[in-house]
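Shown here is one chain on its own, the form predicted alone, set out as structure tokens.
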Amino acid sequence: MTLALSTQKLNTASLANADPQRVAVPAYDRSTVRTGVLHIGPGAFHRAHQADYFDRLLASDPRWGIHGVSIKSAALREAIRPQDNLYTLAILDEQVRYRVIGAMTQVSTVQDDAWRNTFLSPDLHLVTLTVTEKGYCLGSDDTLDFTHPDIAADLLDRTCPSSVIGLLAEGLRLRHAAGLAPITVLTCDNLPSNGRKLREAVLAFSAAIDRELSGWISNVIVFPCSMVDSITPATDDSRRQSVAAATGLEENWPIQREAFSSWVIEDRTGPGFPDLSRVGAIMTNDVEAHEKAKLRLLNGAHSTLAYLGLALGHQTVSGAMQDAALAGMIDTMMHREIASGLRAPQGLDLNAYRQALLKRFRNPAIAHRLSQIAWDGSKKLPIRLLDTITENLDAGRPVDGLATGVAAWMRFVRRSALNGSAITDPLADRLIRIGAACNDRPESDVARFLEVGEVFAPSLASQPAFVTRMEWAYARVMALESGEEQL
């Protein structure tokens, strides 16, 4: 007979009683930690990835506690405040490991004044961001969209920012007015040249409100590029229960990720930047090559697997990878259509990286839902698939698998419209209207989607070779949905 293990609520007091054989706890005195990082968007990925790096760094340097600021929701603050901002990270591998992360010193929302106080702290040296691609309020030309409702609202009233750009500009304004030292602003989102795009957006916004502020930001604030990588499924009740059972600590919001983790940072940082290389981050002058390999091989394959897997009735990444024909198609696409156009950064073997990604996708310990990866397709596809298609067409390389991934997204929208299912996307209403207007004829359906300029650049949408392959791929996915054709 198996005896149930007793559990206790996770907080500072219970941490002292945690069993080190079951769960690792912070290797430092949390009472000595100073807040050197302000993070905007402390969602699951940040808490599983960057917070883990800082947690390990705190074991030797107490300056790098994190103040997490949520723009849209107070849910995280309410969930982990009773836990003294502690939470458990489950690292999913052949043997699941558990660590309590103590790096979060505070979680607040933009409605609080706490974030202003942190911007005005001499201890602050770094602002980081994980707000997803849509959080930057960029237009189809990758510049700040001044017509975006959140940007328009922040230009009128900066007391409670609605956008990350407005929040950054206001925080930097406060710091400039107080005569405090410059800081580094480090974006960790999946955008090519992410630091440069963020810098231009902040400069455009600040110039619209205060040209002196814009000049100061331009001269002294550094926005390095970075690339982050670790598969992080959403937490569900089963994970909460398994964490409590394994660690003896009950909590509201544990986080899970795969064992693999990577953080590549441009070696162009401001004063006082943390020594993240000590805990495994890679400092390099060639972030672009790492970034492109990750965005196209991992994220491009992920999106294709998600939309095509859903069309075939799969629910999770590992489940979809058990479909030998689908897994083979993804492997072929990665090898022939993506890796063939990439420049490998120093120290990265693209073939070995591709094989490692396929192994990561198959990890049975991770129930990464395809529906989660399918979110925000209108923002993700241009970066993950369409840029590669454009380059391949110009170079005469094949695009069949890539086009199938894009067509599977179109069919995902079409099925959602037919089923009355909501989709998570900044263009959700428009896309559902397009999906409802489709008639399951490839020529007319593809034409409707190609009119969405926020997704398909006119120079690509007007290419006969692209249109032809998209119509072929759309018909192919329809046949796969109905079972008339096999991969």
Contents of the next structure:
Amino acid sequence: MTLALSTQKLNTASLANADPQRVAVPAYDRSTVRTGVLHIGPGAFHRAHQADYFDRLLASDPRWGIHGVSIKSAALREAIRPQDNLYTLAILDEQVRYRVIGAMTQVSTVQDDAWRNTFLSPDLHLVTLTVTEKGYCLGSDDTLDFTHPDIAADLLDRTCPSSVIGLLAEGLRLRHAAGLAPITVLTCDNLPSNGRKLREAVLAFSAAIDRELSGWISNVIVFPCSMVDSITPATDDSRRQSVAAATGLEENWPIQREAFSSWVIEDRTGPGFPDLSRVGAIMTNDVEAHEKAKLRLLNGAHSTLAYLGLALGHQTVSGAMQDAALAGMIDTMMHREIASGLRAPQGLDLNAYRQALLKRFRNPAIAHRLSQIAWDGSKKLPIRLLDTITENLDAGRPVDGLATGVAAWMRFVRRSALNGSAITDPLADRLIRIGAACNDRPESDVARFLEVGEVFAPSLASQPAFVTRMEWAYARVMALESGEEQL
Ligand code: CS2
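Same protein, the form predicted together with ligand CS2 this time rather than the form predicted alone?
Everything in the complex follows now, all chains and molecules, and the chain you saw is the first one.
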């Protein structure tokens, strides 16, 4: 695609000339914005979701600019610094809409001291995080894994933290030592009871370095749970070009997401918490029911679609949903195996929610790659599928679809090992070794995978009913892969 001749580089100066018919620009004076939020992990999801809520809040309250801190990479800082920390959000619906988001006041990495200064600022009221499931460094019992190399390194030296837990403990220590007001720490990752798990991890870490600090954190810092939702496919070159062509503003790292977006926050927040309900966030005392419904229905279906879709030769979620047999199987699984065991939070009709999810998965405007969702299976499967399987087996509910999703993950690992393709997963090396040692016999292959205690709790892996179902499902996925059977 060739770019329109009138394209300019996105920055504060070019923003003034932007055509409002083509792109919406911040509805506030950025020079008056203060930094009230420190966000750890300012990846695509944060910029598509939370930053959009703060951008809309800034239209009436200048206190909520965001300082984004990356722990592992300087790529975002390098990309958006020349753009004065502006970027474009493409909202993918029947018609694509574009907005320039101005909420990021600063992007830095842990290597420089900027995050310390923000922790020490009286303007700071909120620390948020999107660091993915593996970023919490939790063991299979959901408590802090003290043997994790990043945690071990941070216990010795927090000059430049390697882990989000070390960074939070150090930031809170600075704040406590300076006698500043408490803040809220809000996790926005796809983990059940995410706030409680984060709190326990930060307390365990801080108790190991300074008991007085952990006492202070325990008494005054709140860690609400939250549920976040918006489908955010990774940006590719074609999106970069189409954004520039549509808006007239050329830029390094635009973000895209579906039009739907939701943020449900536990209404147990600290002093000075922003009024996010003004921009559509839901404050509730029952966030865990929302989390559970979303993680099991949306993310459980997503992971099943990813591994099974790849086995059947599909590339994207909407492509896989065009396969009527696969879409039908996902619907049945969501209805009979997942929703049947859920308690609906007030205001959520589980049937309508399931229908809406299927429609979102079908959205033809979104090319959400199955390979993106397939990342980090060892961390995602326990939360998305295995917890439901455990409960269903106890309650006598069916598990065939769920077991097929888990078996499709095993086969994904096996095929990757055979093809020599890398997988993205904290257990990648071990999984690929397991995949290479498989011999395509359901009994022995399943047994090898079930030994991975980080994924399969021993109490589940030792249940004969589970093992038999997994062997059946593994054989089923092999037959689907080879075309011997149809869904
Ligand atoms: C997806 C999620 O990549 C994945 O694993 O299931 O990122 C999903 O798109 C979001 O949770 C939707 O809110």
